[in-house]
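Given next, in structure tokens, is a single chain: the form predicted on its own.
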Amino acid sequence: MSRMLQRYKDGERMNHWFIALMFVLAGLSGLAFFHPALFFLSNLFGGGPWTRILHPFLGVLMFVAFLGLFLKLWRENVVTAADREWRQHMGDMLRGNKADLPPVGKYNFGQKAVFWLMALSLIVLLVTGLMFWRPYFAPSFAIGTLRIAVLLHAVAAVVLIVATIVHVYAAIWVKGTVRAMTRGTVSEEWAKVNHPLWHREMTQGK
């Protein structure tokens, strides 16, 4: 039986799932105002007024939680020359031909791209959301500026949703990955196949 390697500590996993919860709640409450056809989602939060009140607080909580994750992981997500080489072989990965992929560390180029997309979209969501947060900050900006902020907020939300869908799909698609965030460990065989440099780092001298 393959030995287990620790990929995430308990605190990191709890933070991850808190971000996921805030993402769902902020996403549903935001979609309620995105289009009249989706306004029924406001019933999940006690109606329109409560949804409008809760949405920005949920967004801020998600950003703060992600900031903790960002400060912990950003160095490991810096794109390197090896990542750019891996990107050129992404077709092999999609075809399931992992043998021809260049070896990667804890995260591959795709995971790093999703990480930075999430970080960028959350920064845009925070800044624009604060700008039209009534009654606190919105009166400080001209109506034209607020309209641009609303548009950018919507675009950033779509980017974050798409990035999250890719993140979840990839975790399910690569067998054994979900375990990293449910139990904090992955099998040594999984590490050898998907992240050989990280596997070498974790097992060196053992």
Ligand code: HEM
Second form
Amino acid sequence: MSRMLQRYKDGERMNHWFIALMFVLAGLSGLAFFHPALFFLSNLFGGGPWTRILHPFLGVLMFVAFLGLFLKLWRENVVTAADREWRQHMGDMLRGNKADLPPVGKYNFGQKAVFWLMALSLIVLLVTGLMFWRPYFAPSFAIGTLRIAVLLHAVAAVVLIVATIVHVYAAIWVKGTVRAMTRGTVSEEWAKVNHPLWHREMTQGK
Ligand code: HEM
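To test you: the structure above is the form predicted on its own. What is the structure of the form predicted together with protoporphyrin IX containing FE (HEM)?
Starting with the chain above, the whole complex follows.
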């Protein structure tokens, strides 16, 4: 069996799974208000009024938790010239021709794109959500402004949900990735194949 490399610390993993939990709870409570056909979801939170009370707090908790992970990982997600070259070879990645891909560091272009989409959609969700949070901030805005805020909130939620579906699918699709977030470690083989520059960085001098 190949040697294991540390990819995430305990604190980072707990932070990540707290975000995932808040994403599910804020998502389900938000969808309950998205369309009458989904209102039955409010039963999970103790009915309509409780869902309405809890949803903004769950959203704020998700944002704050994401901010924690964001501050730790943003530098490693900055898109570089090498990433742009990798993007040209995205077809090879999807066909499984990993040998033809330019070497990448800790994250590949796809992961970085998802990371920034998550960050952007969460900022839009926070700002717009705060704007129409009754009774606190909504009275400070004109109704026309609030309507635009509600629309942007829904668009950002769809973007976040789609980005997260892609994120989870990719994590399961690339074998050996999920354990990075469950155990904190990945096999050296996994690192060599998927993130060769990170592998070199981790094993240099060892
Ligand atoms: C069941 C749901 C989820 C699963 C199975 C999952 C799985 C994973 C895995 C395996 C990694 C490590 C990837 C790697 O190191 O190459 C990861 C990283 C990460 N996940 Fe998730 N995740 C889930 C939900 C979420 C949600 C809801 C968010 C945010 C809204 C999120 C945000 C992140 C971020 C920011 C990273 C770090 C990657 C980067 O910085 O580019 N995850 N996730």
